[in-house]
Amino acid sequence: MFERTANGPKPARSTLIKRHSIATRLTHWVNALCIALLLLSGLQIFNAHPELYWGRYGADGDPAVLSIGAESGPSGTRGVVRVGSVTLPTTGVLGLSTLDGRPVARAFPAWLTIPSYQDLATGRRWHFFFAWLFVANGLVYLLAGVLSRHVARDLAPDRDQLTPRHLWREILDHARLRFPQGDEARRYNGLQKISYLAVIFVLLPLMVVTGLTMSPAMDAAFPVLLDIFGGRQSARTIHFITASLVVLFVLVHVAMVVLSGPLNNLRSMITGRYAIREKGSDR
């Protein structure tokens, strides 16, 4: 990359800094693996009963807050998603998809589940194994993050990053795909820090606890869980919502990585070294 000066183009300077510790990098990749497999196996489990309820009880015929299925009509069978009283056609992806050239009625298609065929028991084994690995990995990340002061130093927003004016400017910069340069790139921006903290300390723990609440054994040991979430069906619905929000976070996170420099971001998460370009230099 070059920048134009009075004497002609000259190479834009950049500086390599240490951004991620070995503990952060390892737990990040283990986390990515766990979330991917938890999602795929979780959708397999959801397919066994593709309806969500609110309260302590829920079964076929009970009012559902969300359901995914197939229905027959004058024009044939179609896939639908129902949210309350709203029905959305989703043929081809949700409710009715194609498998081996034939239409198959199932909530999530075969390419989005582990295993691809309908097998609740196998899906549960995958889900529970990677759920416990996910919890253990998260505890390692938190312990290492607290001891190394990564959480306090890198994730806690600085006071100047929390002012409404600063946050609004960051929102506009993100919308215009303008990413920090120079000294500003040495730290996470305010929106990054707030979103990371929300995911690490709110979303992921809530997903784990609601998952535990769906276990009869855990309910017997800690019945207060059912009181907190208003029943096992409510916990299942919250679990589905939190998992969906995690997927949304991952999609936005990956998009920002690609748009702000995929090679530099990927290198920093593999080697720990991140290149800081001088402010105003070309990308």
Contents of the next structure:
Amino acid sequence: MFERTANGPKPARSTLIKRHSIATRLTHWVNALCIALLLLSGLQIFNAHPELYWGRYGADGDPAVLSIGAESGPSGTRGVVRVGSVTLPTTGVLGLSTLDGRPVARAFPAWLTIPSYQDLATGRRWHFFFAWLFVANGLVYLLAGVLSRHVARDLAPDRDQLTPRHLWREILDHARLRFPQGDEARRYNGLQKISYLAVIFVLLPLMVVTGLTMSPAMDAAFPVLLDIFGGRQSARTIHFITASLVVLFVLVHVAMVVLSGPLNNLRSMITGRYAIREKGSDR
Amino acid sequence: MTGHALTRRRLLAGGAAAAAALPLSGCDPLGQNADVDTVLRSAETLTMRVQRLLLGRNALAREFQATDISPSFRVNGTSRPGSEEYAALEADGFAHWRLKVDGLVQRPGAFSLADLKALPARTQITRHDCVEGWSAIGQWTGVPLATILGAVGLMPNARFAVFHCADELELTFDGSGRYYESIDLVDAFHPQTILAYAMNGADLSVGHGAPLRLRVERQLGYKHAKYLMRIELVQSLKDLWGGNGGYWEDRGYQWYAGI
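Now that you have shown the form predicted alone, what about the form predicted in complex with the partner chain?
So here's everything in the complex, that chain up top.
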């Protein structure tokens, strides 16, 4: 379809719609800041005791489900990650990394931790400050999301998006990097909705609750936390796994933003305006 | 526990600086900035207030079964105090050791190990959580601190119990490397707060703090001072060493260690 104006042929194929409310945009960026700082300070905290256990207790000498460390061998020192009985060489990044030109034995490298040097007390200070901000921001988002019907209207999958046939087509489309256009781009796609719901209502709350289960005072106030996760050390391990899943989500999320039109997506999360390109246009 | 007052201007300035912290290389100077540090520390007061509200005075830490006890319990911090005084005390099985209790009390006292063992004891199997992240479960037997505080009688202005220890974790000329800890009266009178002289059914080993250590079960491991020599009741923590209420607190760790 073409519209012609006095100035000649001009494609009127793009319309700007309002995609994100001010509450969504603000809480999105505060959340991004919190998750980044929680992750980096969390790795600092992990470095203080780079082993994970399952159950009620776990310390040096107890069987670990994961450990990151440096070990000496005939060919010198190397960094290793052990998961169960599997040992992976990770020299340079995990276990053994370079700081100021010298090899240093530390689980996560200096460029991934806050602060860069080993300082558990400061890492904890950053972690707990941004944990509070993260929770407060999350509550604002949820309150606004329920009151404005953002969750019900934008995040809950529509009936037609949940059929196996539709989801399968979406998986193929994603694999081919074909993204919805036209009217279909006015709503989130089914996979997008499912992953957002899983992150907002499962993964992030699990981060908070497993984090609280590591607090001896919270365990005294709510002993049921220990029963839910099978002990403080299990909760610590789940905290690490859920953090890894959040990182995985962020990587896929940012990849999708870049692949499906980075400027349009970024504009919509800053100004709220999102451009819909009409389907079947001949550009 | 904050270094200087938190005003609204400081909060905004520090918050804005912290928010600009995303480039990683920028975080180290920010972490050392006094305003940022004050803002970050403000969360600690909030944490303590909220946790105390949720806990109440007497919520108990979970107590476990004998089958849950860790097969090995890591010795952390000092494994044997280095002083000649301690060596002499250990040599005769702590027969000449006395726990001094003084400061803001009505009847300062000194308790021998036999005195303490003659008092009603409490035994509890609890989890020890190190600030580093590991946990171990052990059985502890000792005298509730409340019993001792009742025996000496607190002055009305006493607010903190300070635990002075025999071990020096960092060798210094002025003695500031001497281990000490402090708790407030909420934790001091908590039923699970005990002065433990036995672990897993045997006398406390030197590695775990012989002859006496503190157990304060709703807080992290560094609060559980070992090698107790003296309990001092004070109104303020400001005049003790670094003024933050403990060896690790003077080195940046949180005074309230419930998280």
